[in-house]
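Shown next as structure tokens: one chain only, the form predicted on its own.
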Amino acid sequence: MLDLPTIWAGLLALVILIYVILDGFDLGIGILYPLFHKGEERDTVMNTVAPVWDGNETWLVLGGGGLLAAFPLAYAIIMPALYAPILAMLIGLIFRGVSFEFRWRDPAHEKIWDAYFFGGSLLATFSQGIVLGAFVQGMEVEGRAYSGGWFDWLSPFSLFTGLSLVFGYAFLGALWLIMKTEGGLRDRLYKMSLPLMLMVFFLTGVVSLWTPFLSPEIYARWFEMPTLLYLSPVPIIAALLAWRIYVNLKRRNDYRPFPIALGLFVLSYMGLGISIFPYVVPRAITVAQAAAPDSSLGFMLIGAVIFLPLIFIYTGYSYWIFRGKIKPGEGYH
């Protein structure tokens, strides 16, 4: 018999990972935006994501809706615990989306829309990092309800993960732009990428070492035998990927650093999953405890099997159609 709660946990984890990958570089471009010259240069960097940015955010909606439908108990606990940073993230995404549309249609107020694009991207990213940190450190639960305070999400760890994600998305955005631009703009992006890379590697290392000390269970999973032996390839592969990013940046290979960096994000995400599974609310509620009835999960799985491949095909087709470098003056508005 199918383990439907675990299948749905895997599907939701995949959807969230896709969102982080796709909207990550998209938000990263917004974070880097003030570093680009006004006019043609800013137009070019926005045009690299103009055809796909709204599709990237579809995965966030799918993840939130899927959590509510498949794991209603987890949704009922997580949302009250994280109302403030989630609301801040949504506000940031709204301002950013509005700026995308109106920047081209209202050039008289371009400075305002540019500020919204940067501010919305920064706020959304920092809030996502805080949500991640607060989720990993755990929530107070009594019975079947959140029992913590309004500001429990605010901690040194959650603030640090927020900062780390800002630099991580900015790094992804720089590598995406290297892949999509040319000339002087691309040369400046190479110069930006190396210090960004060093900062990301440092922050990722700190978060990776900090996380096991949040809980004895996480510590035992990463630092005690025999799981230490089984999981040792994860940091080794991460170090190899980091080295390959550095080598390809030094060689100025436009197309390799970005997919390798995505691999590093996937590996970090896998490490997070290893740390918290089988909990859907860390150290409080397991996947099985939070799941909807099997009849509901089975019915929804039929829809997921039909529609998820269609979304994959549409997303892949969009990126394929708008592949290649963006030249100044070209774009999709």
Second form
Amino acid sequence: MLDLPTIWAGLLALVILIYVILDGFDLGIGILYPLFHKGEERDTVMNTVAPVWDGNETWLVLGGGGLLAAFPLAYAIIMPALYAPILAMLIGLIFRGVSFEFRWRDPAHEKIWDAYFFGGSLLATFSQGIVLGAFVQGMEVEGRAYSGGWFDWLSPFSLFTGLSLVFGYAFLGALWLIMKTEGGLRDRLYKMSLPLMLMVFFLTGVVSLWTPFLSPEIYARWFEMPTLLYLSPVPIIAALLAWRIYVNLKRRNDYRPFPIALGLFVLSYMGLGISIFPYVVPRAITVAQAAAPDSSLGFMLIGAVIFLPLIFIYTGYSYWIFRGKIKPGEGYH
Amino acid sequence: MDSVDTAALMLARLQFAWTIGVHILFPSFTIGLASYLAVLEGLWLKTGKQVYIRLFKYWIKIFAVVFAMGVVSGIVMSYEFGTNWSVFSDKTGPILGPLLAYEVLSAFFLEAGFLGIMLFGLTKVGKKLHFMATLMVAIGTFFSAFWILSANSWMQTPAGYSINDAGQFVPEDWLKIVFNPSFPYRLAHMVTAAYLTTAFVVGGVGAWHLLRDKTCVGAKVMFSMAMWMAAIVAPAQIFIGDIHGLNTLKYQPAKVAAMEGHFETQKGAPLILFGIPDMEAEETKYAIEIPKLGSLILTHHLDGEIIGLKAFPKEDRPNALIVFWAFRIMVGLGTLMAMIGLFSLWLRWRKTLYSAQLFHKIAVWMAPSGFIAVIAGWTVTEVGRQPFTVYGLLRTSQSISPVDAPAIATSLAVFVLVYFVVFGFGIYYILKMMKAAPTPGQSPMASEHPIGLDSVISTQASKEEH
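Okay, that one was the form predicted on its own. Can I see the form predicted in complex with the partner chain too?
Okay, now the whole complex, with that chain kicking things off.
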């Protein structure tokens, strides 16, 4: 049954997935930033994302705006519940976002803006991971409002998802940079990619095993027949993708690991979706309960149908323009 | 309604005022600057004159910094509705949400998608496509203004809705929602304000460089363009502002009463030039007034009746002291801008536009006037909407999240601190870039290359010219 709320739940999930993938690698670059040499190497690394970071982050704005529009009740509950990590994420994004411009404007303080770029990226990513974990573990709801405390989001699980996302984004960032750079810098990226990959597998594995134990409902979804049967390919495909990344890293194929790693992210994300649907506030509010009326969703769907394909086209065009290895010193600064 | 935590309410309002007030400065500038860049690049393509591409490259670096600050301060806004104003979000989400979603879909992506090409792509895509990218960014800024002002105007003059069992505003007629009664006026007023803001910044920078070097070609061109803008748009803005005010009188008479400092409803009301509206005493103290003029301006009759604040219950009145003074600051600056624009025409006719030093000094002082006027204008319209978020329907006190005052106080402190540091640096960098001469002058004093990029431009531009 495909009603408007379900369509919008799917669209919104897609929007957030696109955000995670796109801003994932550019936040990841920020997390890895201290590992690059000061000066030219850092310039190059930053220039690989300078033309696209702003578009990548716009998906986050669409995620927030879309949630408000399609599921206003969920937005009204989730935001106060995750008050502190959302605030931290915003602050991180501010520092990191302005660093893209500021570091070129002030050579005397370049080091400071480099540090803010790193710190902001790390803070934003860690907070997003916490938001994710806290969201999955659920929140107290009374009537149409959040009724828990200010620190309910803080749990071993949410801290762990925060940590996992930091490594996940860093891994994506490293693979992106392998595609975009050459020479000694690329060699070092290859070297750091393997340990990063192992760390990501370990962390993702723990989160995957931990999640079903957060609630009997998620447990039932994953570990009862016949669902177990349908879902069993998910970890198998994940293992297969991991193997392909490993092989391509060993063969030093610059262009394969990144897209395969995106596949891995998509898969984990789908696993998350399986654990959550049909809720927009896990185990408290369903998609149907939180949905805005059809007159809102329908009006917005027209916009999505018109604009999303256009956005894909010109975003793709922009990536195409800036494709290939980046030359040192490239940029308008 | 149960008791509202007044401290939390005041802090949440302060936080919103602070974050939106800082944020609006950036789009006020980028809306106009994007169009200005498109004009400059268009002129370059048409005439092939180097000065235009130089000015383009000069302003685009400033644009990039302002735009980045606009983006990051804007993301804050899209989440602050939820964190601090969750009840408002729940109730108005079905109407305001789609408007904001349209803004993201039609405007933000367009701007962000083509900004990369605009900043980095000139050598990669060629001149024509690059110009198209610049146009897309400019159009994006306008779309953005369109949707966000539609959303804001709906909160001022709600239309096309019904209210469901859960107390949510539900859309009935999207055409009426988008084109609600105050929207066309507010859109025209704000876009014009953004153009004026940019014109006075560009003019101020041009004037500053003219004061240092009268021969600086780039400074002449930008000063001249800015003054044309001021001469045409500033008087137009006064007219637009006037009809916007009449629209407000029709739909939000309490706001106009606060703007005018009128407490009593009266026929043949005076125009109060200055005074101190006192909400407690329900009168405007120390008023300096011109008899009958208030009625004449607002009703176009000497004896027209004007409703005063006392006609509204005490709990439904906006704070007249703030609205009254913010309005005077805006109008005062607008009038000054129009005078400067008109005076520039006279100087132009006398052929002294580039040598009138006192005028240049005034233009430098007027450079930030647009920002101040924009903030003052928004203060009038937003404080004037109080004590409601959705005018007449949803009270501000009933819009707030169930979040405790300490949480809001903490986040407010963080935003104040971070914005001062980050945007303080940003403004410092912008001023630094403005300090560099737009084009090398002919006098020996200014002939040195001010920035490294200039040599790149000149080689590139000369390549293109040959």
